[in-house]
Every structure is written in structure tokens, then in C-alpha cells.
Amino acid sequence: MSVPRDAAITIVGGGAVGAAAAYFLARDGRRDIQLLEARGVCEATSSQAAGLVGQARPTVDRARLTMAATQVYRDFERETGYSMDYRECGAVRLALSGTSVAELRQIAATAEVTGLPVEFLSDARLREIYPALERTESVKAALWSPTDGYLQPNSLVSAYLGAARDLGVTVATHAAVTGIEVRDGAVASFSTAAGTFRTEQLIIAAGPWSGALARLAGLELPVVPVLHEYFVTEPVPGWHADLPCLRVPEVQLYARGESDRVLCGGFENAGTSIDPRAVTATAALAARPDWEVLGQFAEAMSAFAPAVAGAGVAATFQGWPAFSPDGRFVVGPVSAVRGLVMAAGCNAHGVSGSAGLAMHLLESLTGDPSPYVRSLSPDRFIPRGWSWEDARREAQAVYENYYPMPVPS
């Protein structure tokens, strides 16, 4: 284990985004960067994520962005020498009503667009991608997406540094950031337990803990933890590892073969999140599983697969992601701080987002960055034009309708 040290760049975060940015920012050729973490690497929100990698958005530049990032994951290995696991079974998105059929044909127009590939599968095509799948009647349409996936947080993480420390980036675990020293309008130091540290550049991308963060230095930014919990069945027949991942918006579903087991989730009605100033810098985000939440998604997963539902639980995950209240990342230096820079508000895409997230980044920091990068940054809460009860509130609606769905015509 390494300790802190005087640093040009600082990354504060060791979860995906944090790993990510060390790895990108490296790879740009910038020098003299070291990533702190509060606890042990990939040991939080990241490392309860699904992992669902989704190409297909109905949005071009979102499309654009997962497209330009799931590049990132098929090539890392051969790049780099280090594995992320990712694996490219596939996506199937359900539509059970004529408003989600809607939508399924949006996003397949902005695909075509992009030139993603995606096809709307008839019911015995449907069977045959997806055989266990043993109900169908109440599906409406079915768009796959051949080149989608899933990939494993420990192994993306693992990569990102493994690859970043082969380009000079050091890494300090156990360093929990205590204060960060502001003079003259730009970031001076931070401290640690280990003592108080130089830098020129201090970049939070610590998940739930950003919003905490940004407070050390005198920043009041809506960044909002919201609950998201999933399971693991015991082994089922029929699931395996390469069967597609499923999401069903009307019931705000997804699942994956796990192995021989199910892996299934959601995002519930009535979310749960942490009001931010509640959160400290150093605070331990712990939950429960809300067996009620995990019966609700087995019950709607058992309407697909019977077989779900006489499953044993083999395994619960719970995490924090934060949310921002207008579900647009919160990426970018910020003006009323030279040297503080935001990746955070991931909205649940802090995993398989990570590296679309990094490129925004790297992106903010050239000095010219696109009039969408732009709409990203941390300015856009600055000063402050909004109140805590409001952006707790709008950053839990957007994890509540996390599968947006069209207005019907």
C-alpha cells in the first residue's frame, strides 16, 4: 500500500470513474497523476453494479458516447494486456405496451443513425435467442442488440489501473480525503490522515462521497445517493453466462445469466435516497436488502421465467449511485475553483459508463469541449439557484423513471 504525496493531478475516487480518469488522462500524456481512495479499490458503490453494458439510447450523442465506450472495453485487452471480462452475449429490450413500442422504434431509428446494429426480433426469433424466456404473450416487440454486454466491476477496475500504473499513475488505498485547502481561488492541497499534500489539480470522482467532497472546498453541488439493490439466484436451468442481458421497462426490470444462476434487478417506484448533507467525506453508505424491492422484481421476472420465481437467493447487493437532479452527469473543472474538477452524478452509469464519462473528462479539461460536454459541468449548480428538498426530490425521480418512456401519441 502506498501513501499520498505531492502530485500535479489528484484523483480522489477508486471506483470505476476514478480508475478510469487515472487511465485516460495518463494515456492523453499527462504526468505526475496519483489516485486516492478511502478504502481498498473497487470496495464500494462500483463494486455492487450489474455491469449491463447498453449500446442502444434514444438520444444520438448518448448513443455515441456507450457506443464509443463498449469500444473501449472489446479493445483494452489487446491494448493494454489487462482483461475487463467483458462479454458480448448480446441485449434484448421487451416491450409490452404500445407506448414502450414506441420507444423501442426510436431508439432503433437513432441506431440507425449511429449504425449500431439492432433488429426487432418476431416471437420465434425472440424464443430462439432467448430460450429462457418460456413466456412471451405480453411481449409487443422485441429489439435486440447483437453487440451488447455485460462485463464484470472488479475486472474493469483492476484493468484501468493495472493499465494507468504502467503509465506512472501511483495509487494510495486507505487515504481518505479530510480536507481540501483553497487560496487565492484555486485548489491548494488536500489532507489525509497521512498528513496535508500539494497539488495543482484535485478531480472527485468518489460516486455518493463527490457531493461531500466538493463541500471541503466550499462547494454546495446536488450530488444525490440513491439505493439500488439487485440478486443472485442459485443455479436454474436454462440460464447461463452468455445469454443475453433482458430489460423490460414497463417493469422496470433487467436480468443476465450469472453463471448457471439468474442475476436480476431493478429500479423501484418509490427510491430511497440520502439527503447529501447528511453525507461526510469518510462516511460508510451501508444498506440492508429490502426483501419486499427484491420480491417485486423476482415476481415480475417470474412473468418471463417461471423458474425464477422457485429459485433460492443466492446473494444480495446493495450500492449507492448518485444521481444528479437533472440526470445529466456532472463532468468538469469548476470556475469558482480553479483546480477543482467534477466526474460525478454517473445516474447508475458509473460502471458501464465509465469510460464514455472519462472522455467527457478529457474533453472539459482541452479548453474547447462541445457544447454537450459544456451542458455537463458543475457550473450549472453554481451559484446556487436551487434548494436541497428539490434536488434530493428530482434526483430520485430520475432513478424512479430510470426507463424513460414516450408520451403516447
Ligand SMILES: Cc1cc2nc3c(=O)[nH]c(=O)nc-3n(C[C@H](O)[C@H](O)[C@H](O)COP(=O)(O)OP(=O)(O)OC[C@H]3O[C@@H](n4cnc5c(N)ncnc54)[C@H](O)[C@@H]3O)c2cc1C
The other form holds:
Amino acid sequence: MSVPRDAAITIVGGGAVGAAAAYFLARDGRRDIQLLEARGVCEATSSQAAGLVGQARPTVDRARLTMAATQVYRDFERETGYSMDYRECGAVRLALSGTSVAELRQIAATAEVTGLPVEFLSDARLREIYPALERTESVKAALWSPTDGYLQPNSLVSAYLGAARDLGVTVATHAAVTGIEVRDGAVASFSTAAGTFRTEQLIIAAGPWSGALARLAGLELPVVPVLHEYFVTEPVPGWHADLPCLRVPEVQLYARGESDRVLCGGFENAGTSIDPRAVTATAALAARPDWEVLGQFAEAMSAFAPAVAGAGVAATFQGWPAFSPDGRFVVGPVSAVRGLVMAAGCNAHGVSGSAGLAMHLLESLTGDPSPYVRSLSPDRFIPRGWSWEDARREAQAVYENYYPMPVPS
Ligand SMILES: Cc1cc2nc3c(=O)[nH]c(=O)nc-3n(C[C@H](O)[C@H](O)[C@H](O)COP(=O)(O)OP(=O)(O)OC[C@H]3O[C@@H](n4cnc5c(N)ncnc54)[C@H](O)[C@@H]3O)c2cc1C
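Based on the form predicted alone presented above, generate the structure block for the form predicted in complex with this ligand.
And the full complex, kicking off with our chain again.
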């Protein structure tokens, strides 16, 4: 394992996003890259993720990006020798009302434009594909996306970092960045307990700590940690790892088989966030299960699979994914500080979106990014024309309305 050093490019954060950034930058031919991680790699938010990878999206930009990212996960082992354990089990999205059916139609129309195979299922076909869903009377429409799936976040991060190391990237763990020196408007160096080191480019990929890292460079960015959690049951008959991923946007619910167990989570209507100003670069962000919230997910799920109600909970997973007030990635160079680059604000899709975010990062560094990638720039929050209270409330609302629903017509 390496130690912090002088380097042309320094990436802060060894979760899914930092690891993806390291691999994509090295693959693009950039040299002298190091990644610094305060803990061990993939020990924070990424380690908690359910790993769902969904390509069916309401907008063409997002759908194309997630399709390209999914192709990366599919091909990674063949191209690099490292497996991300992507399991292409497909996904089913259920609509319980006319409004939600309209959303599925919108997604299907987008899929047609992007070439993603999707299909509306009859009730009989839904039961054939998803026999573990015993109660489907409330389902008004079901959209099947056979090339979706899920991956194991730990495998994802190890695979990116294995391939990045093969391309010369060094990785230093237990190396918390505690200071960033900006001289003449540019990043000059950073500090850790091991000393101060020069760097030309510092990429902040520190998940919920990203705002705190930006503050070390004198910037205020609204990256808001919001609590998210799910549970995994004891074994439930009929459930297995190849069942499709399930999403029920109306009740903000998702589930999948985790071996012979049920993994079930959701996005509750009253989220819990942390004031980003209270998060420091070395803060420990503790997360405990909220049994009331997990109970709501179990109840919603048992409307489709009653066996879930009686199954014991074997494990819970929770963490603080970072949300932005407009629900978009915060990615690209910061104009106010030369050499400072953000790769943050994943809005709870930093695992499935890691390859996409890294692609945006590369594009943002070309000097001529597309209007879409430009729109993700951290510059949209600088200078500060927003209040911390509003930013926190809006970011939390993005969480609470995670599954977008069209306005009823
Ligand atoms: C319960 C749960 C379920 C989820 N399910 C999914 C899912 O199904 N699909 C999906 O795509 N996403 C999911 N997410 C969201 C996903 O986990 C995050 O979007 C993603 O992990 C963000 O990755 P990251 O690398 O930005 O952050 P992290 O994984 O938090 O990595 C940031 C790293 O920066 C390090 N760091 C912090 N400060 C410093 C410092 N000062 N110096 C050096 N290093 C530092 C941290 O130690 C940490 O390892 C889920 C999240 C949770 C909590």
C-alpha cells in the first residue's frame, strides 16, 4: 500500500466515485495519479449500497449515460481481468395509478429513442418473470427492462482500483486530507498527518464529506448528506439472486433477491439530513437503523409479497449519500480555484452512476464539454446565491421525491 506523495493529480476519496475517477483518468492516458482515502477503500457510503443498476430513465441524456455505464460494468472483467460482479437479472417497474402508468410510458418512449429493450408485461407474464410477487391486483402496468441488474459495490471499487493500479495509479489508505493550500488562485498542496504534498489537480470525490473538503479550499458548496437505508431479511421461500430488481415508484420502494433473502429499501417521505456545515473533513458520520422507516418499507413490500411481513430481519444497511439541491451531479473544475475539481453530489446513484460520473468528469476536463456536462459544473453554486437552509431543504426534497412522477394530466 502506498503513502501520500507529490503527484500531478490527487483524488480524495476511495469510494465508488473516487475509484471510477482514478480508473477513467488513467485509462485516458493521464499520468502521475494518486488516490487518498481516509479510511480503507470502500468502507463508507459505497459499502452500504444495494448496487441496483437501472437504465430505464425518463430523459434521453440520463438513459444514454446509464446505458453506457452499464456497458462498462458488463465488459469490465473482459477488458481488465477484474470482475464487478454485475448480475444482469433484469428489472421490473410497477405502476399503481394512471399517473405512474404515464411515467412508464414516458420511460418506454425514451427507451425506444436510446435503443434500450423494454416491454410492458401482462399480469400472467409478470407472475412468470417474478413468481415471488404473489399479490399483483393493484398493479396497473409493469415495465420489464431485461438488461438491467445489480452489482456488488465492494467488487466494483476493487475492480476499478485493481485496473487503475495496473495503469500506475497509487492508492494510499488511512490518509485523511486535513488541509488544502490555495496559492495565487490555484491549488498548490494538500496536507495529511504524513506531511504536506504538492499537487497540480485535486479531485474531491469524498461523498458526504465533499462539501467539507471544498471548504478546506475556501469554497461553499451545498453537498447535503441524507440518511438512506434498507434491510435484508432472513431466507424467504421463492426468493433468489436472479429475480429481477423491483421498483414501485408510487410507494418509493425497491427490492431485489439477495441470495435466498429479500433486500428491501425505499425513500421515505420525511427524510433525515445533516447540516453540511456541521460535517468536517475528518468527521465520523454515524448511521443507525430507523426501525420505523424500515417497518414502512416492509409493510409496503408485503402488499406484493406477504411473506416479507413475517420474515425476520437479518441485516440493515445505512449511510449518508450526498444530495445536491437540484438533484444533479456536482462535477467538473471549479473556475474560482484552478486545479480544484469536484466529483460529488451523486444523489444516491453514485454506485450505478460511478462510470457515468467519471465519463462526465473526463469530459469536463477537456475544455469543451457538452452543454449538459457544463450544466453539472460546481460553478452553478458559486458565488453563493443560495442559503444553507434552503439548500438543505431542497436537497432533502430530492431524496424524498427520488422516483420522479409526471404531473397528472
Ligand atoms: C443504504 C444505501 C443504499 C444505496 N443503494 C444504492 C444503489 O442501489 N445504487 C446506487 O447507485 N447507489 C446507491 N446508494 C448511494 C451510493 O452508495 C452513493 O451514491 C455512493 O456510494 C457515493 O460514492 P462516493 O465514492 O461518492 O462516496 P463514499 O463511498 O462515501 O466515498 C467517499 C470516500 O471519501 C473518503 N473521505 C472522506 N473525507 C476524506 C478526507 N478528508 N481525506 C481522504 N478521504 C476522505 C471517505 O472515507 C469515503 O471512503 C446507496 C446508499 C446507501 C447509504
